[in-house]
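A single chain comes next, written as structure tokens; it is the form predicted on its own.
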Amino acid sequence: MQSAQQLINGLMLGGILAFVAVAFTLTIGMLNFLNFTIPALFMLAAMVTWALSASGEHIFALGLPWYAAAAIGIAVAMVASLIIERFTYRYLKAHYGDATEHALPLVSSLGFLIIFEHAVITLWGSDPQRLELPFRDMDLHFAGLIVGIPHLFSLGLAITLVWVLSWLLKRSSIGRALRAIAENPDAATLMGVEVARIVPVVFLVTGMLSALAGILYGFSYSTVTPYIGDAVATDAITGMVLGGLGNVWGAIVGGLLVGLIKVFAISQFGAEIEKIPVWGLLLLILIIRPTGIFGKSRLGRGKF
């Protein structure tokens, strides 16, 4: 019974990690750089949702219904993601061309991560805050097992959104344009793809996925802090690499796998060593199959 409960807990945590892993996968798969602002967007949406839905003396304490606060939190993260796109990709690409590949966007995204974290700390402090759904006690109980509704919703929504993304990437005109950019941005431009208009779509989707993950994480564990993005990001990056760089379904599998490993490691050995089996498996996969479970040999070919 205990093992079955840990299996459920691992899958539920993995559903949230899968959101973040897919967000990382989109930017590294489409634009070929690791976007370190994703944990900041994850945290920002959760903190804005808490601030707007809570009452008290802190700034922006409006006491809004949770769903209104969550909608605003998602919108804030998506706008922030567009700002990040403007200064970590478009501006640097326009001014420095190929010199921006990999290094400059990565470093500038780290700068945004630090700015957002410290802006939130300045506004609301660094103490953990409570974020709860009004129907938190409506967990599902069956055969002695407990399934959290926010966790279950996270898993179902992650799989649904990735299925929609996969369909759009393969069937829609904007999906074909995105895949062309992923293959070769310069060739895509020569073929008439408006890269400057298409790339922001990647950042909008990334912001939405990160925000949803952050809010669901906050509701699932009832606690948000300015640092929640950091710990989740390392697990999501591990899931992305395990599943296969540039493969959105691989990110789902990788996120679920990391969630399972973490939960079973904590239940058997304690929280102190939870990173050892996760990163140990990552190193093993990198040695045996560097492209990950479902990854391709080249980032720019056949990813989606």
Second form
Amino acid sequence: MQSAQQLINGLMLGGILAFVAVAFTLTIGMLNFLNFTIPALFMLAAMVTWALSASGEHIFALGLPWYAAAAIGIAVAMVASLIIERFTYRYLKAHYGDATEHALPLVSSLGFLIIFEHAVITLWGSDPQRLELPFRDMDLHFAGLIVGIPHLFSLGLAITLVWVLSWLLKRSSIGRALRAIAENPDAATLMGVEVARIVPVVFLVTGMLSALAGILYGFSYSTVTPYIGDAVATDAITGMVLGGLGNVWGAIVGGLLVGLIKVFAISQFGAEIEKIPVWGLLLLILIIRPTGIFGKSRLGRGKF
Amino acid sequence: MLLRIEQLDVLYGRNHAVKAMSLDLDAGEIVTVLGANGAGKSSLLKAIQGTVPLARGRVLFKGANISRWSAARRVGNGLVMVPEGRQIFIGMTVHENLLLGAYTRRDDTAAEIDAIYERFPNLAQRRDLPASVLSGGEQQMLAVARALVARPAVMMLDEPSLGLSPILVKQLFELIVDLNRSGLAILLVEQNTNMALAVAHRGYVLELGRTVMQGTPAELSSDEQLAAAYLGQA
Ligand SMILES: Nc1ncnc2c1ncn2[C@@H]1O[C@H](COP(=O)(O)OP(=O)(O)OP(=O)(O)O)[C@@H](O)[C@H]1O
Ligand SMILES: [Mg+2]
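Moving on from the form predicted on its own, kindly provide the form predicted together with the partner chain as a structure.
Every chain and every other molecule in the complex is listed next, the one we just looked at coming first.
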């Protein structure tokens, strides 16, 4: 029973990690760009949702209903993601030709991560805040097991969204254009694809996924801090690598596996050990199978 | 004049790849641009397409100055390139490559794609296979077919015969003539001088970015210098 509950908890955490892993894998697969602002958007959306929905003394304490606050949180993250595209990927591409051949976008996205974190700390301080869902007590109970509604919802939503995403990538014109950009941006241009106009779509989608994940995390664990992005980043990156870079379904499976490993490791060996299994796993995969479980032989490109 | 290039310069830093190039392409024509490696042929086509910036000069297409248009917009208006090295999407199926060729089209292209499959039965057979399984010749056919689906007014081809067997080269040039007869204007960059002059109405010869000669195939092939340099009949 104990371990059945662990299994459920692990899958539920994994559902959130899967979201973030999908966001990471999309920018890697499409743009060959490890976008470190994803955890910042995750945290930003959660903090904005808390600030707008809670009542109190803090700035923007509007006491909005949770869904309105969440919608604004998602919108803020998506706009922030567009700004990031403008100043990391697009700017560097315009100045150096191929942005993906440089570590510069990576470094500048790390810069954005830190700036967002500290902007949020300046606005709202660094204390943990409570984020409550009105129907929080409606956890499902069956056979002595507890399944959190927000957890269950996030797992279902992650799978649905990835299904929609992979369908769009396969079947729609814009999806084909995105895959063309992923494989060969110059040739995509020759097909009449306005690369500079399509790339922001990737950032909008990753902004949305990261924001949804952040908000669901906040509702699931009832606590948000300006640091939740850091914790989730390495777990999600491990999930992405596990599933194979650029593979959206791989990211889902990878995210779920990391969630399971984390929960079991903590329950077996205690919370102090938390980081070792995930980092250990990441290093192990990189050494024995850098293409991940589902990756093909070539890294990063043409995985859709 | 369908396509007119005026005093066009291409610079890569201090490397002056194309110098004061002027060129005309009329409706119904095949015009060829010849030159050795590094003469600036690809740079010229890329500048016309808009994938490298013009340092100086203008590109006029259907009477409009398109020098500031994005490359993608030029494609949408019927100026289409088959690039050097084919550049097909090998991670996608043959059919997806053709659909990408139709990317700028708003109307229904299904009938045209069917017609393409009729013209290229090899592609039809491999319709749902990844383009990576195609032979070199089939890849070149796919690159041309993909450009055709965009319904071009002008098709630019950059060394399409490169790496093809003599039989395939012959087929390719028959295709080029065929497309031209059905009304397509073609700007053909080639190192296969004999074949290019056999199909072209006019030609230009580039040397280190500069036009050193222009004229009809007869004029060009009777020139001793050109013959010595490119035709192997010194
Ligand atoms: N992206 C680039 N950056 C810098 N220099 C370039 C670039 N592309 C081409 N060049 C230079 O411009 C000149 C012309 O090159 P271009 O590719 O246009 O020649 P080409 O006639 O197409 O040659 P080939 O027959 O080998 O394809 C060469 O000196 C080449 O080194
Ligand atoms: Mg060339």
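Residue numbers count along the first chain shown, from 1. In this text, the rigid core denotes the largest set of C-alpha atoms whose superposition between the two forms falls within 1.5 Å. Since the structure is predicted, the reported quantities are computational estimates derived from the model, not experimental observations.
When the rigid core is held fixed, the Cα atom of L11 travels less than 2 angstroms between these two forms.
On the core-superposed pair, the CA position of L282 changes by 2.4 Å between these two forms.
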